[in-house]
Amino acid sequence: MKAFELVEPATIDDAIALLDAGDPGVRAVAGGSALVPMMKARLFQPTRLVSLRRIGGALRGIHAGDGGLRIGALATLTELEHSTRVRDAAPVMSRALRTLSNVRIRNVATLGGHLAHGDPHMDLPPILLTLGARVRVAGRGGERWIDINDLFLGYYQTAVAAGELITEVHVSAQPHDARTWYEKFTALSADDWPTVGAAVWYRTAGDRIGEARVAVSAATERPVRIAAAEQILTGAAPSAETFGAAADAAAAAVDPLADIRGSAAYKREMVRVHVRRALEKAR
């Protein structure tokens, strides 16, 4: 591993100010889990790491704000895993991350970090686009809000400009009777990164499903929602055969992404049986 430099700047602005937009060899580093590994694989050489450990106030804590969550983005999986706020507001991510990657790892890792890395096998992204978030970014030109659903450009690829920071995520408030799940398979190990992870969110009215959102990730390049599949549940009895043709809607809709976990034929099949059993168990 070649030298570089390590600074721990106290505040966000002067953290912002360390950053070099025209370096990319320069990067903010929070818990590390994701970044330390791509360096000791020699996939990233920095030339200067920023670190956030020394940095307090807004960028931590869970607080209520707004009718729904504000999350500082230096919370770690850890403090959102036992956090009685989150599980009140969004219980599906609090199932979630009793099963993301292993203890040692979320005891470090951030909710900043998972979402800035742009990992498309991270499991906390698809619940956060049916759940409706925003996340608060803060760069040299000011602070500006991004929708979740406009972060995730591509593989590894986010919204998040280089010299900018997500400071915060902003988890709206959820109606009463939201039925939500998160279901996802491992195929290497129970603590990998998914092969697939299926994310539903609907509303019924009446006998009737009035509002749907479905979200897939792993399979894919970026985490997605999936407009096929809520066309099929908006509108439609939550029954058997509408999760089936939701499911198979979601298949047809991806573009499965090959790797070590899968072909795209299997994971294409994975999306079907994973939106469907994500259905079922949200009802």
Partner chain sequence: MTHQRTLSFTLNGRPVTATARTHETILEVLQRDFGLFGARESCGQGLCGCCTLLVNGTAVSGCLYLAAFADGAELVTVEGLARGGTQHPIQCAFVEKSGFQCGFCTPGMILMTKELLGRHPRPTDEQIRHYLSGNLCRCATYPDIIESVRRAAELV
Second form
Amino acid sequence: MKAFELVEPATIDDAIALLDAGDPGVRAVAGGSALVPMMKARLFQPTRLVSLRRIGGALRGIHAGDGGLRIGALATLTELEHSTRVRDAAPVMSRALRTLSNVRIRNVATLGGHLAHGDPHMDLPPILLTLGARVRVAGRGGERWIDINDLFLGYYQTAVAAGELITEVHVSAQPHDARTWYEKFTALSADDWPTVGAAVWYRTAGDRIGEARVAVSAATERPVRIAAAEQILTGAAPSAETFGAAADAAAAAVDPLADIRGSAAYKREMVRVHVRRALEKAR
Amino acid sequence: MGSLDFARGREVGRSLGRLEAAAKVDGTVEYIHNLRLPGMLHGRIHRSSIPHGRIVRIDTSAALAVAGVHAVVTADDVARLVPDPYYGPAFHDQPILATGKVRHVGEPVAVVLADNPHAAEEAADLVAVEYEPLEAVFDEVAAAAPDAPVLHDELRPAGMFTDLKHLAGRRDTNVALDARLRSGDVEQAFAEAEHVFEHTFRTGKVMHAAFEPMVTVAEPHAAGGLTIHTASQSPSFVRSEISRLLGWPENRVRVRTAFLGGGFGAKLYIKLEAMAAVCALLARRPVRIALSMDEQFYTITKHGATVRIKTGVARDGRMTARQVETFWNGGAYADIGPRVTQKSGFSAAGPYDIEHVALDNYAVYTNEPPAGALRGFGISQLVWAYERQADVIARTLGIDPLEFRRRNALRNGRPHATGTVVVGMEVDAVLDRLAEAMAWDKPFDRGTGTIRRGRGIGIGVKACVSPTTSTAAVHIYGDGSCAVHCSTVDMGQGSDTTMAQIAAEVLGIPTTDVRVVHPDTDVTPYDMATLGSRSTFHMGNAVRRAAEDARAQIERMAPGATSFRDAMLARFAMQAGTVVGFGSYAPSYQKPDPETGLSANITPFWMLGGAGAEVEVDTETGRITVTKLVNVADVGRAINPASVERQLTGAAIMQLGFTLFEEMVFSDGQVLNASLADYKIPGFLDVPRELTGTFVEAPHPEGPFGAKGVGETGIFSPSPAIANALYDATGVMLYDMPLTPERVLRAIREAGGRPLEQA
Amino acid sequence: MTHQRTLSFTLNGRPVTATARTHETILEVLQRDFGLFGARESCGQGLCGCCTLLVNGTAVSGCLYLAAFADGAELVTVEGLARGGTQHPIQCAFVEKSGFQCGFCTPGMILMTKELLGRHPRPTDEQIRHYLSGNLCRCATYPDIIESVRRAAELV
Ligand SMILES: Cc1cc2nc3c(=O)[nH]c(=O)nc-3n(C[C@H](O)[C@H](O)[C@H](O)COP(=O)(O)OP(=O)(O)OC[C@H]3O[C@@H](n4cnc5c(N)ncnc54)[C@H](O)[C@@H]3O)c2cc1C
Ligand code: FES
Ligand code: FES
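And the form predicted in complex with its partner chain, for comparison with the form predicted on its own?
Zooming out: every chain and molecule, the one shown earlier first.
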């Protein structure tokens, strides 16, 4: 790695002031678990890193309330994994966290970094897309909320602007009858980044599906909701046929990227299989 | 008792813990990785970005401008010190730094020397090289064709090892070696055979990924010598080759190693040593060159291979003829590829009694990183072919796979395809143990729905490389304590403990009282190298002889003494003196006939490994879960049974990785997954629920206490066992390794008439 | 100077100071300034765990941990586990069950076992695999490592 300036402001405002340099070499660093590997591989050479670790209070903690979960951007993935509040409000998140990277990484990685990085292979974004979430962002011009559906713009691209910080993530309160599931498919070793991630969420009204959400990640250039699959599910009976049709629609809708874990055709097929399996397993 | 108690049987055959256990668990164990010397510079390699091309210009000015940079070394600087900078165990084909031309992506072109590794890294990126690209060739079959672009203008055999002396100087070809074997008349036999089976199998390139990445520290001496501290499996070879390059006598070059954090064949011959030595001599300071894991992908790999195999079978299921043509993808430099080609090549008839055999093996240069030895030395590529085909034959003829192998087994007393009469190879015992471990005669649930289950077996054989020499010394000091001096490198296989057990057995003392001195060419005598599962047999014999020599000297010196201490006191009258026992071992050998490949004595011992696998196949994703994996080895005699089992289960898991998902993915010679982030290796979650390493013992007449080597045996057969289980589960035939989910799913869908679209 | 830091932290129970450049990892400081090599770099990308150390009681990958972040923290490396020349029970268990071959991954396995036993003193096999799944062993000594962890749970 190359020399760079490291600053460790104590407040969000100071951090924002230090970030706003109009220089792509200036970035925030939280756990560093995504950034440092890139620096070591010389894919990113910072001129200045703004460490968030000395910022206390507002950026930490996991709170549960009527409105859902409020999670500070600096909450680590380990804190989320072991949090009873998360387990009660969104068990699908707790389960996914267990297979998300490894203990050492989860011990330092933060939710804010996880979302801000915009890596399409991350496990939580598709889940949050189905649960419903908002991301609170602070910048020079003040604060704003970004709906999770508007956060992921492209390959390693998010709606968080260069001078902005994610301060908090708000996961919507879940209705009691919501069924959720996340399928993580790894094609090579069992412990790996997902080749395909498929998250689903639905509620039933009587013997029909009332509302449904389906999201796919890893195979695609960004985590995406699949409207075509959701439409098929909405109003249909939660049957094998419905799930199969929704899975077919998801496979048809995605535009998979080929890489060493699979060709586009294979990933499309894996989207089909895993969306269907997620729907079958949702509880 | 009135004399030294030399009773046998207390140390050999026991599952003793490692001598170095405490240091390994408290983190203080010595690896060369840890070595820092005062005034040391850090070397960082600038590597070729193209697969084949002429070097037009190298601009080092930007690199030199980085603070902390001491020098940038290129081929021109090397030439000042080493006019003929080419090295290699088989051919002198590999330059210390690219000279005039680059032949693979990642080839070292320059080395930056700096005060600290970060400056060296930054500067290495700033070395600017202008190339004139040349046409490149990557496929081993294409590269062997007459119209392929040629990598090396001339091939100069190294002439170092006895078994490679026949390599002739060649021109205008990428075929470094063609090794043939002719026994009987295959054409005639095919014409007469009831069935003839013909297939082509392929294996991709994989990498050792030893966890201690390659590292060498070269330290020049003011008096004009050089010490090379290196994580090497072959210190004796390093000394010879560095002296040859420098034109120095061997006694001016000292090579030492410590424990290795894994080797698996990657750390053999010359890797970083020549580069580090030259840099250190030029800079007149110690130089450390330490690779990152990622750089190892461009340094040495296992051979990819294309194996065309044709087998004739009689009505009764006996194989009568076999013809195998194998193209070994050796990459840009031969390294030890020619030996892989020849020594493994001649084993392609397998552990079978086949009368008519014709084998052709081609070591082929391509514009990929060099390929060398990787645990098993080419054997697993061949076993993959002949054991996959065995199941096809058995299934086609309606013979149980186990029975088919029994019917064709090569038994002791019968000639192998090379003409060597087989001794000490227990095919029946291994198959019996396999049958038992797999409960082969019990019904087996093949699953329903989308999860299908299957089971399969495989068995493979290797002839230990020959002829090679090991020498050892056993020292008894004035207080009666004992040290073994040998150049076998403990890279995790536990050779220190094994050698100590052998010495202790002979000397009648506890193993824990024996100290094993690590390879240091100033101190420990010659050994060919730690490779090919040869150490227990060869060095074990040398250590045994050295210990016997020491014991005999003591007995002569102080007859009736009751301990070594007493014996030494009796002789020297105070705590003084050293008794040195010396032992050396080199098996007998007969060079194969260059035309027919026949030899009456091709190897000192045969290594035989069988494997059985049970798998679950997810027919919707193509993912294979190996639920049970059994390795059975014929080990002669286990010096340390727990160590043997650990080598067998370790090899099984490593080969499971090679079978299911490990593969270097190339695009135009560039490795697309040169990091453990994308080149996945097996972890805890990949370990089969049931995993056993077990062995049969039939003491080998010439092995130390009957022992044979075992480090590689567990590698031979898991791949075909797993693929045969897949075949059993789904009826799907795969010819290429690894069996990635995508390949499996495509084959399943193809067979079901619903092929997955291409791309 | 913002490119260089003086760090104060506790290392294996002792308060220490060191100077590090911002782009150095904690591994480099441990090796260069303290001669500690138990945490060692292999994959360099957070995958293998050879570089594991405990920071404020939890395991991290030293290869990705910027040295500057150690300021004010409590660091424990495998060298700090023994007490007065006596091995930690986890180390004893790894010796007893031979949970290693080349040993390069071993300190990481031991420290991860410490984290596991801190949370689950009587771990199930499932929990053992869950915690250790991010530590790799190229010698594939996995079965013996699991045995070692089971034994460690008895000894601790
Ligand atoms: C070996 C390994 C395996 C992994 N496997 C998986 C896996 O299987 N599944 C998975 O989902 N993930 C995986 N990950 C990724 C892991 O989830 C991310 O590295 C982690 O979540 C990033 O968090 P961080 O706090 O360390 O981010 P950092 O590295 O600190 O930052 C990442 C990016 O986010 C920016 N950033 C950080 N915090 C903020 C903020 N508050 N506001 C705005 N921008 C911010 C940074 O500037 C940077 O661009 C793996 C990582 C590693 C190293
Ligand atoms: S070296 Fe840090 S995790 Fe592999
Ligand atoms: S013991 Fe060698 S890597 Fe684990």
